[in-house]
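Consider the single chain below, provided in structure tokens and representing the form predicted alone.
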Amino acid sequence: MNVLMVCLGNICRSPLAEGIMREKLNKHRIQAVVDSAGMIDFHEGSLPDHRSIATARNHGVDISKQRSRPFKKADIVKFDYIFAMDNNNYESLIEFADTRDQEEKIHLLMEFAGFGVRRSVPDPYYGNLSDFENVFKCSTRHVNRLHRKLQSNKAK
């Protein structure tokens, strides 16, 4: 299995969900490729904002190696999940959906979570570390929720 995180920037959000992701699967021993990517390339190259490197290290994750890169038209093939952190992101992830197919597999991430339709994970960025700490915990949510529906999956 290859799940992508995307935001914006690829350097608050997704390497925060990235990082949750890679903990999750890993402790469960679920093999999977998880990565983040950004639908801009202005950081690319970057490490994550210090802010979510000191929320994810607070809660035992390193997300410090990571870094930024943009979204690519090929990751539409690889991934077999892409989760979107708000719904701008969601729209440029379609844009590049060729078939139904690689639709289906886009998704937003707090949709997905169960947080309701439309949902946006909200943009840290201009914030405060409570706004990180709050993306942490819907990233997570959503990391559990994924996490029960693939052992649900396996068990069939």
The other form holds:
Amino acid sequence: MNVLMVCLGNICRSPLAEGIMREKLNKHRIQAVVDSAGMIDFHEGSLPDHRSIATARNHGVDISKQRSRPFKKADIVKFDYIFAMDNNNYESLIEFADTRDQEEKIHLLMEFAGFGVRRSVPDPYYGNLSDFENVFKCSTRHVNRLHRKLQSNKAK
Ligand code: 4NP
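Switch from the form predicted alone to the form predicted together with 4-nitrophenyl phosphate (4NP) and give that structure.
Below is the entire complex, every chain and molecule, led by the chain shown above.
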């Protein structure tokens, strides 16, 4: 299974979401490729934001080896689940879908996590550590949902 987390810059939200996702799937020995990407290439090659690294580290997750990269069209073929952090990312991603199957791979993270329809993970870029902690909280709820879904699919 291949899972991609997507935000705007791929330095704040999606690197954290990637780290949390990888940790959880590893812990449960679920074979998966987990990656993240941004809708812009402005930060290409950069480390995650130091506040994302610190927030992850506070929860025992190391995301310091990650580097920002832009989303590319081939990602929509490679990945089974593509999670957008906000509505803008979602709308941009949908533009890349050529088929209904590809469109159905794209989900809004907050919706999938059960936070409500068309909700976005607030962008913490201009915020403080508590905004990054909020990203961690949203992502944790999200990964728990995905894990439960995978478990129930397996049971079928
Ligand atoms: P991210 O946060 O999309 O969660 O990585 C941002 C990072 C950079 C910018 C905006 C949001 N930026 O405008 O450069």
